[in-house]
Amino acid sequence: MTTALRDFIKNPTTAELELVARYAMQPEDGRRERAFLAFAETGLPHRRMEAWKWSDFKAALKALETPASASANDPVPHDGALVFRFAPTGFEQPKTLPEGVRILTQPTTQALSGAEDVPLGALAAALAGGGARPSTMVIEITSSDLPRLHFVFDGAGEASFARIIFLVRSGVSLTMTESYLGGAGFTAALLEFNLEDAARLNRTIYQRGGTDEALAVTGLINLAANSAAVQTTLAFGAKVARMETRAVHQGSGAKLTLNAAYLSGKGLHADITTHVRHGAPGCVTRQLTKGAVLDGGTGVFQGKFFVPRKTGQHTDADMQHQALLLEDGAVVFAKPELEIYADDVECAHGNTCGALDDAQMFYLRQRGIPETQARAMLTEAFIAEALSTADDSVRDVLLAEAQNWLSS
């Protein structure tokens, strides 16, 4: 099987051959094989793939190597939270769990629908597990009276893979945070959220990585009738980093908010990609993404709303992307899309890229504020709106992290 898979990837790179070798060391599992074949169909995503043309993992990831840079410190508070930690060499979870949280760790892989659409998500599903790490972790939430769940991805190593499935039962609310702190040469995580009727999810993501690291976080969200999900992301990028979310409205009255901010400096690449399918009538989506990029940094935004002819009637959706190019040499790629077949909808999208307002800079400078501080103040005010949907327990932390980056 290893030889067949290796030959299936055309002109495999060293990194792809190493991924094949890692797969060969996993227990035999038909569903794991199907997930890996979905990845092997294209190999590491590259610029000749339309959805990945600005985030070329094949070019960036030559081999699986432990990076020189260590993991960043986690600014998200752990106090009072249930902390789960994933590292290249192991996995830790709370020793005791409150009522309302049930965890099932499985040595086998669960089937992944639409694996071909998320090749690095499929790779995470195929390679998760081994040693003390579960192949699939299923977390069932049956109570709203729970502490925040916090997931940390850090630790030194060549590669780290994880797959987590959340089942949020009817009428229940879940608040969770994630910190992706680098330290591994390649990290691929797949998180799936299944929200039953009237369930609620508030998800906040913090990401940091080095200039010699690759990261892909794939989130899949299924919303039943009258459920609601709010997702807030702050990404600083890595050599190549992609935060991808694919959501499906499966029941009428579902509501989805997707907000993100990316801050990218020299040698760093931050990609925010989303795809929302309005598969039920009367659903609402709000999306706001803001970015700020310095010389040598790259920001990517790709967003798509798909509205079918019959099930997408009465859709209410709005997508906005705004970016600041703070210095010459900053690069931003943006591709907002609406694909609408229904005729009774309210859908809009907008996209702007530019520099800081000269009049506002002049106003602050006239009042004795140094140029660097003035630029930081204006940029912080610009991105703050995108972070306003984060949970109260971490919102100030995200704003402080953004402020520190801007001030430095």
The other form holds:
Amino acid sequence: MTTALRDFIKNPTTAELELVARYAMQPEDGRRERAFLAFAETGLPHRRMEAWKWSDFKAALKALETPASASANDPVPHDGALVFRFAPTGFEQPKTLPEGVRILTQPTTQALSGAEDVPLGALAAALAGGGARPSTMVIEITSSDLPRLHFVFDGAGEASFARIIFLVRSGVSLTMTESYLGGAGFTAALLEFNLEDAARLNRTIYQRGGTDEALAVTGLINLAANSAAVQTTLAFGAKVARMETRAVHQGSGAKLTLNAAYLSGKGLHADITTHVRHGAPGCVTRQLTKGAVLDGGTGVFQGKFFVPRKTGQHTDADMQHQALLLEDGAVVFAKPELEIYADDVECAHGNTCGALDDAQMFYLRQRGIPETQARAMLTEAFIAEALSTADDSVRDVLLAEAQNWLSS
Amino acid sequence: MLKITNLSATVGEAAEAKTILNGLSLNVPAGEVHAIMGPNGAVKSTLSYVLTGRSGYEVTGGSATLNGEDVLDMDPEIRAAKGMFLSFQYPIEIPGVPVMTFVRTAMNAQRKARGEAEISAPDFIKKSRDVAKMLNLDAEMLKRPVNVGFSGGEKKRLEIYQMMMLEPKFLILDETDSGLDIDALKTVADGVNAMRDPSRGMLVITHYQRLLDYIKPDKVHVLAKGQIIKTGGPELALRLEQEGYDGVLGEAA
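Now that we've seen the form predicted alone, could you pull up the form predicted in complex with the partner chain?
To see the whole picture, the full complex is given below, headed by that same chain.
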């Protein structure tokens, strides 16, 4: 190592110094170093960075501390699933794995391309591992006939880092779910999905966090020709929670669906950020994000479609974000972006923020439905569409969680 | 049953508040159907909103009681549980909420507020089937989101469906005839007439005499300038039809 550790980050905060110290404990590895340097370039992302102006991790995360609040219960069923559990200091995985799923243990860190675009993903890559935890978990999927794979992030501690890489082989379908349940002061997870030709992915994410926790989940999805990915997120936020997805259409005929619902209550911040690159002609993206925010809560939506001039021809893409400000004092920031250089494409976007409709509320109440219940009913109906793409095994669970939140 | 005494109300914010009801008095005994007629702009719909508690209106004087209880201080859902039902002139679309879910939620919320047990699923379905049959409502329609994509006539029939399911004590029909062709009008009127009962009162708000050929009122009131300015029997509606509001209003003034 040529650079002195303390020089990695300019004017480091306590939390950043602790992250540098954690990095120093990791075995020496050129790729790990490159990932950490990509993070160290900016340190914890902050409001003076365009992509992070509404989700300031540097300000939110002063030091790595175990939060007062414990992990939430996991509503996603474990029965019938292959469960992998990541805690700040521990790791559990199924004792045996069925044929069709193989875990490749890598002694060294895998390279992370585009690390500078995902500083907290790079941080996860640099700090994953240690103790029982794998430094990088590579999961190869060769059969569609598998139980659902379920990844749980919970347990008390200062910080939790994980990096998981999926290789979904040609023509194979994978259904997987993730539950981020809080409990750690800072969680950074990096999940990479490589879908080969005609492979299929259905990914569902459930997130809950406390008012003194920071969470960053970075998903990178590469879609080869005729592959398809469907992602559904239900996020309740944390002190700051960023659910970021970067997807690249790499082969013609790929199809991507990115849906999310965020429900932010008092003191909670939920950020849904996505970037989709149409790097091959004739690919389809459908994106629907719905949010509902209470007094003292914050929602962030940043979506970008990038359609290059040559490779992006015949792109068919649609981005919708709709948010409900349920009370005075609710805050939503939205930045939908289409950057299109190709001339033969169909790209649309829509973005709305508003209150519940007075006329609808009165109609429900005139029929005898009390105000709180009427509000919950209308809000649930509003967000349900975004959750409709979740896997059958978890869709009703997500709706029930949303309903509980709305009625409380 | 419904007794309105010297009711005054305004709409709008303080400085720009506009008087819309100006000492209106009206008494509808149980078992009777009263019609309220009036020219356009006579704030007929306002009266229905003030009675059912829509926000945006301020009561500045007088009272309205249902079976002796003052309703004006109650939340809209409490008034509904006490038996007030408004058939909307323009029924509201509720995307994402199927009709059956909506009506069952409303019914059970009202029952809960009254301290009654919830209706069982089989009983609800049976009742719904009977009512839908009478109103010529397709079972598929009741699975669709409330009023979304419904024609004008379907929306009005759905209002009557809700009314017959919820069995309110006091019905307010606001311009129920608007947007209906003659067949739909008959179906709707049949539903309303089936609800006539010695224990139930009805207020039928309409601009035209036509609806009153099918729903025969016991009394007809003419509403203008925020007051009832003339009251008579069914023949008053016919006179309005022949002479117009100007003729009758001119005589009253």
